[in-house]
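What follows is one chain in structure tokens, specifically the form predicted on its own.
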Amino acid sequence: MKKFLLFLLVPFIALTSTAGGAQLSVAFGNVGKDLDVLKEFFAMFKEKTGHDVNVISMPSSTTDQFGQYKLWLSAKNKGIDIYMLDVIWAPQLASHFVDLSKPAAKLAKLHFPSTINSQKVNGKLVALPYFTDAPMLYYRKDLLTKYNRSVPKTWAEMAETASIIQSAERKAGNSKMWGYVFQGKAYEGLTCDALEWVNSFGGGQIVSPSGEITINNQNAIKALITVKSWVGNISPNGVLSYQEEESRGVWQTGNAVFMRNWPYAYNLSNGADSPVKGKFDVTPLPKGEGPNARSAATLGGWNVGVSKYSKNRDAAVELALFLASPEIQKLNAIKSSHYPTIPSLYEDKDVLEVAPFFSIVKDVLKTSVARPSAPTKRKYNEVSKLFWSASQSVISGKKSATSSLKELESRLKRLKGKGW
């Protein structure tokens, strides 16, 4: 909470027009080089419109961002014109944002209908897509070739290969080598990871699309027990405090065989100074075990919402349309390896030249799994917190999977009450 209070003390000025255009403020959480790329887009926007854009940098943790956003929006803060919104936040924050249905009527038709629909609440288009997202399994193709191992299709294959290569590389002198890194900290990122494990074993989506609580089942229990077996063996104990950047840090220094991460890590891992440049590739996340096993990737993505409290609403709407335009979607794919939401860009030669893995992205998106923000509505944040807490209690060894999920089910029932 201290972080949030510090943000509230920041004075927001320059809300009126400046020579040549308005002064806009955008709240944005920086991951990797995303902020630098976004500033390039803002410079392009200023050249086209005369409107200047100031970035209010947020914590990288989406949990912290959401808490801060709620404080600002509840206070009807007039100092922020645009909010970058996680795909799951629309149902919870819709009342604070401008309906973009009319100004984006033509533009919206260029995007995946499912992406546009995910940002509609009671017929109101809360936000426009900046990019969509789904994680993948990063793997060291050089090491798999060296040890004659195939790209894993299941979590069991991944764990076996990770163990074999980790052991061999340590014997060869790299004492820092680990088999697999992921996001294990108790925050929204763990909800994404754990949902993938559970769903890939056929354990459902925590809460079904119809609102039924489904998490307490044998497949979900088996998934969490499996992950617990990785920690301290093929994954460092420190993974329990990892977010995306900590995972990338281990991976990009050449000290992990496999990594679960979002596509932003692709270009960074192939940077000129990266020790793993040219040595890795990506593939869909592995399947679990059992008759309902599947590859499951949590659907992510970021969207642009215009605050109802903005004093520069027209200019802010212009910026939202600009950031969702085909031009920016293409540049964002090239510069940051973010998935566009305009189908034609997946066949664009310029995009495929720098992000060849986009050729498999449609398959990844087809297997994506949504967090239950739609059925749980305003209660999603608490649902997620209960889920990530229960998941970490299992993979850290503090509680058994059976008792943790039984307790989670009871807490979710109390939270639901007579309805979400």
The other form holds:
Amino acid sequence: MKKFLLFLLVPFIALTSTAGGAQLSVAFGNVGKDLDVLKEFFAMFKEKTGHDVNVISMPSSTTDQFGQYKLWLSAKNKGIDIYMLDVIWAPQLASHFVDLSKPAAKLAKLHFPSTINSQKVNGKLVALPYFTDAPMLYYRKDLLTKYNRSVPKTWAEMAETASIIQSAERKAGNSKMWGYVFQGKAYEGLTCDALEWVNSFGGGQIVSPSGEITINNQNAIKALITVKSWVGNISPNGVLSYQEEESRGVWQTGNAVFMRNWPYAYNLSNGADSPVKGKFDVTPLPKGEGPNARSAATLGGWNVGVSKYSKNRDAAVELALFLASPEIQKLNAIKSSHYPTIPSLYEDKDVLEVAPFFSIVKDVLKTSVARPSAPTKRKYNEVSKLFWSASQSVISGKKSATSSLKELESRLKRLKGKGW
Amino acid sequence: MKRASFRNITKGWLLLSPMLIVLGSVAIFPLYRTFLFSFTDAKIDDLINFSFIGFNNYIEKFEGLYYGILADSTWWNAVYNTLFFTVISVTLETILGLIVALCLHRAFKGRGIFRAIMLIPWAIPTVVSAKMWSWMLNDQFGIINDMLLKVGIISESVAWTSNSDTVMWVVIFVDVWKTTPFMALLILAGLQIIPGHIFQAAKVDGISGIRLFFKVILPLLRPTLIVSVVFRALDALRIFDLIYVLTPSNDDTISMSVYARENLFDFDKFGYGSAASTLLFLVICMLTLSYLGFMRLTSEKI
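Swap state to the form predicted in complex with its partner chain from the form predicted on its own:
Full assembly next; the chain just shown is listed first.
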């Protein structure tokens, strides 16, 4: 009962203890230990400026998170000063955010020009980079050595190695061993995964930068058929309901040979209590087959935007600048293994010490492929949902790749209608 | 005389007005707004600047192809899912609820405690129980798979919430688990207003338990059952939270409400989503009216 009363009191305490600096609220979707790290940064910010920051925790599914943002922004919510924005959201939400190009004029020059440009809509700088993201293939180097397999360069090699190690390990008594885990749940994450498969086989990027619908092609069909052959064999059937954290759950308990995941999983997998600590490494995602095969990594990343409806706009801009500063980017790289967007940090000794894989990041980022959020504009969410649904219906075995992609093409045409 | 009745009428309206104002502002006005938006191309982050586009959200012909909700296979899939879910889950809940109610109607030691325990699933918020079940049904860490594997009913763990053969049944199962207590409670209330002397008379006449149930209890419970089934069916037809939490964005379970929400908020089609909400309202209205009409007809025959 006492606890309950305390719980009721918390909002009042929070309201009354803001003497001094401003009270800022940040909307943030937590993955891994990002939230804990972010809270450390807020403590540093408070020491520096006296402004208090509290976090409004968002669902880990970015699809749900985006829906909530839209509701708040359309209601002109004054309670949230800063929104963490996925790299694809800037074009859709630009009108609700403060233009940061003037306050960040100096700071923006330190970052990758491509990252800054991805957050510019009609010359307005909607958000500042917190970190950039591109997934990698995690592999168990101890198991690869044990079975004398090399690090896979193509999906076919990956599947073969996964299958060999999985059956050998199961025979040896580890009945829960799986070859490969990824994100197969019907949500934005599957769009990222499936875009990589399609693109690595040379199948384009769903909708071309000029707005043409390109998804119904032989390479894309081949890619999806390949993935379908994994599900139930080297990947558990449940992978069709996995987000990032579920795949990491299987991987980090030592029950997967390979995993596709974002860099955040690196530090967590190397944590003191992790059973796979020191037993794994990372490499760029494998290539597909065919003449246009390449390694493809969907470009992700999070950015800080200041709401136009904030009551503490100046303090909020200050916080956004703080979170995009070299100091914080470096700490974030060290603590959460997130890629910085400031080039010089990739040569920083302290960073390389805890995240040696940063030396391959330049290669990974070179292979990055953007989701078609720019050409499809405000219809991107629906494009993405149609794409992930079609992909899931193929890899779950519900529909054939040929008919599913044909249907997807006609649905996208309907959606495009008179134009994106 | 005329004056008095006029005054009475005015007084009546005056007394009714608070309720009418409240109803108007919380029910009729939002409904009217939704209806209005369904004829526009409004976007959720700009509800001031929009233009009227007639019935285009419902159906529209463009370059020889039909567009709009009525031409959208996902919508019809959602309608089918919702009806399937409603018929199966309400039937199961009514039968199970009836059995539970009959058991709890008998006097036995500790009946009060049992009645309280029975209500627990109903008392847990749906979002919490959906999240709870989604963990229990998890293919790698879930307790359900673990138990079934140990007993030997299944040979390898099943991904209940992602396998398209099982996913709808999982939703129905969780809903039955949650809502049977509610049905049992409503039916129990109905049982308890059946006068005790009827049972005594039946006992004196010496009719069997089964005949007693079908010839006496069931007809007397009829009004209660009709009301409970309407309540449940209304609830089931607008099923949202359970599906949204347990199996989000899965076309095998998408219901009419989930479809409407997706278009309203996730996609950039507030007008289109409003049209879906309007259709949802009309479907529920029609089904309820025809169910009640059907019940009235059959009861008159008896």
